[in-house]
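Shown next as structure tokens: one chain only, the form predicted on its own.
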Amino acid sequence: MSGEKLFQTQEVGSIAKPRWLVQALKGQRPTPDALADLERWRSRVPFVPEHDPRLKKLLKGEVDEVGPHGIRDLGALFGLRYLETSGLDIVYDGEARRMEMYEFPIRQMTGFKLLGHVRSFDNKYYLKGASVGPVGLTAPYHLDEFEFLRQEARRPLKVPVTGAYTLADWSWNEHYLGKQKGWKGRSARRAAQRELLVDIARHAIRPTLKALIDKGAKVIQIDEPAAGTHPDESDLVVEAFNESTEGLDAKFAMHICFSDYRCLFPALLEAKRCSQFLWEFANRDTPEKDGYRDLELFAEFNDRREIGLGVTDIHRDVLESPELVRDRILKAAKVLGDPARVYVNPDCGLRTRSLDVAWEKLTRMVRGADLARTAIAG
């Protein structure tokens, strides 16, 4: 990491899509006040010229005119120039074309059934899948996303990919579990489980993350949001990481969101092409309690990976000062030993938060990394 700016500030996910995108992919006449609101936004991210015929449209009402393509675009323009011009070093474009984090992947591969809705963490729904043949792909996907941040960014990207275990955690394994012989117990199920897991590895998610490569992706996140469910599985997390990354030459990270770390260690660290791990810490840190204390595993397993480091709770509208972002910043570097270790972003995607309040942590957090920097350059 020697020559680079120290503290790069990322994104780590998914941010609110703003109302007129919901209601115009929706075929909806935006409304009044949400078209006040693009315009409240564009005059801070100018993210498309006043000239733009799609935007002229918009503003008129007349959606089908833009068409959805059309529409898509303007919502990842929006996430992309909002990411980069709140400062962040790291962006893409806030996930502005995915509506979740399941059902899109899942669509694109053979040997799934869609069944219902299940509802998700928050007031989101989703149609779970059921395995019920072996898994292949249709085409690797997300890569049309990609080519089109690619041509626009102005700054580094991150592709954020669902990884393997989730993906199979989150399905019904009808399939694989049915080629178990004899009582479907405990063995039999994990069996499956791994069974599934790296048939999604191999034959979906590694062509997929080769295709972006190919693209020109260089820094690929891989999501794993089930992670921290079944910590007797981690050594399952770890494979299917290995597994789908196999043979690729790329910078990937591994996204673990609001886990107990300590029950994923050491399996974790046999993560092979992990370069980086980003984990959630600003939403257990309290006055009463050290929220970074994790990072002590780092140390104790002698383990030199980078860290993104999650310095703004995302399931609250408290704006943390840029003060205390240094600070947590600071200790990361203490404790890791090595202030080029630490990259800086939220605990996980910022969705959950309004644009507005996203705005301010994200900008907040900018500045607390340039005030990290200054005290270690002082």
Contents of the next structure:
Amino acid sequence: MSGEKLFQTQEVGSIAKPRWLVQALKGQRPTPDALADLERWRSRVPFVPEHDPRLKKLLKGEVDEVGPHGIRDLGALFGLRYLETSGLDIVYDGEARRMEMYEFPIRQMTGFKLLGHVRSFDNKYYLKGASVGPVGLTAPYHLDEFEFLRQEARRPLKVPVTGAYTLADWSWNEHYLGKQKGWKGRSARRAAQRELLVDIARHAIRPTLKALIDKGAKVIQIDEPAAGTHPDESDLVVEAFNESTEGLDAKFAMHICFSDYRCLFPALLEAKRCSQFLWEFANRDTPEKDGYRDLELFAEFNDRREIGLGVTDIHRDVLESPELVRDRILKAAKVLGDPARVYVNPDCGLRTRSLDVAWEKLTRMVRGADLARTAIAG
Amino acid sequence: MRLVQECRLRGNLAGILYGVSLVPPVSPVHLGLTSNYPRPEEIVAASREFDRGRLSEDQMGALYSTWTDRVIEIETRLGFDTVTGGELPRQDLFRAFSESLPGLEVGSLTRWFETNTFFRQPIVNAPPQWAPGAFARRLPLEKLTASRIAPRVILPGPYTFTALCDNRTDLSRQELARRWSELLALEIQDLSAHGVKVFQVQEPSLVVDPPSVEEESWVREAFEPLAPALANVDSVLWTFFGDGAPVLPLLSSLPFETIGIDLADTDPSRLTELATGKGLGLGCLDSRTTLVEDPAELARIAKDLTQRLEPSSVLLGPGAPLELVPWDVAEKKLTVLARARELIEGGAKASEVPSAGATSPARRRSSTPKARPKGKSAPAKGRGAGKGRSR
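If the one shown is the form predicted on its own, what is the structure of the form predicted together with its partner chain?
The next block holds the full complex; its first chain is the one shown before.
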């Protein structure tokens, strides 16, 4: 992120996994439909050359011959090229190797036990763990995927890492809460939660970030979707971020979504090493309601950091026109008083949408950023 | 109300005894599943398959039926005084109404207070109308009324509904809340005719985002239409996710027999005032932690509150929705309630409160007269004989 090009476009998180990848990861022979889908996408996103032996074997349905590593590499290449070809300036691999953002990092840590599924909404659930001992780290994670992408990427990378606050908030706290004496009311829970998230930050996230930086990561996005869950814990969100990044040298960003951003202020100002906030806005923007109103918080609190502007709703198939994206960008540039502070991204990970819809949304977003640059230049 | 009158009698008698023999006043202790119950892993997996079109509605329905039986079995075995079946198919507190009542529509996903769960925000496009039987059809009424224990149904309260809905009508919040109470009254009358004995109204917003002093009068007025419907049934106002202490006087003034407080967010020592004749509901299981509560600590708090507030009865249950923990943990937590009741009752003088093992059907009748299905005798299992009651 050199800052030279205005309104650089970037991904935020995951994209949907193509069917051939899902099936192959399960060790299944991809169905003819899934392989036809692969070929259709390969004509648009040539992520591997025709003669690639892994591709040849996959197209023949020889999943075992490709092997799990080969399958995952193909998935990562598809995600990477998909985002690059859509025109984004800053990319990753659509989290092709990760199953989801909570369970994977928790499985890399000690002191947790996965207890069972809890409903998120309707018939959607997530596997939730409990802290049952002091937090430790088996080994820094995301390193292999980053190293692979570093060698393959044609554009700058931004590594997404789930934040300590979210990992703590999405876990049950047995070990630390169990140490609290007496009736475990709100204050006891908060104190225990602070202990848990600080330990996750110090003993798991920070070593992982350091290892990523040592491997060459320049830009790291800390994902904190839980940041707005407890309005009175904004200081803990910041403490988790600061503990995680203490002593590290990279460009750090923080992604927060579907939250009341106002409740995070002024605490968020203390996230010292955070250069950019990537926030969801498009979801809350309607003809009746200005969804970008919270941008004014930066002026209100005299904060000059970059903003990763969510211009694309990830919960609806409706396609934002390039003109709408342009208008949102220009409005943000005006409110923030400096177009160089505005980066452009979807609200959150686009895996909620089909690859076709996500593609259309991303390419329109890229065109919208072009239009905004033209408008500024003209 | 009969239950309240009998409890007052018991309280007075206990007061006399207390004065004479230092026996503390005693309130009957009830147990209830005052929230939903988590879905078991089998339903988690099946409902995912259902969403992918790989399971039929009938197959899902059969699974829900089987597991509802399991929840009823747990409620019965632990000696609960009411039975709910756990509300396993219910998607969120409002959905059954948003999907079926004219004037309402299912809206966008919205965070469910300070949790990582979400509900679909009800959209109010026009003054909502009652749809007879629409809610009842979604309940396992046959199972509940066939149980030896009184059926309890959980409903969304008017204050919380109007706090969380997207009101696109010309109705003011006060008018909509009153309209919602009128609909609830019709629902309660209908369900009562179907054999439901206990109605619990969920009002988390009353403690999370309580009304100002100036607003309290409209809140009371908004609940008024409920009063006649609640006059002939047992009623519980249940709050959670927030501090109940500051609003307990307001809660006590609303037309419910029992006022439920979430002790995970309320310092019990700050509960100082409860209207005479009201029962006290203690949400004493914290659904936000998998740590299982200590029954002795729970009994200590319940006894302290009983002595200080002199409620007509005490209802022990989960505070916030129990679906925030896994199935197995939920059952362990509920088992604590049964043990806590033993400790509470066993802690009083034997002359005043029989021990759990000696609990007689006569005493049970006196503690929950209205909660017993008409014509049914005292349970053979459950209190006294159930596994959860054994020492």
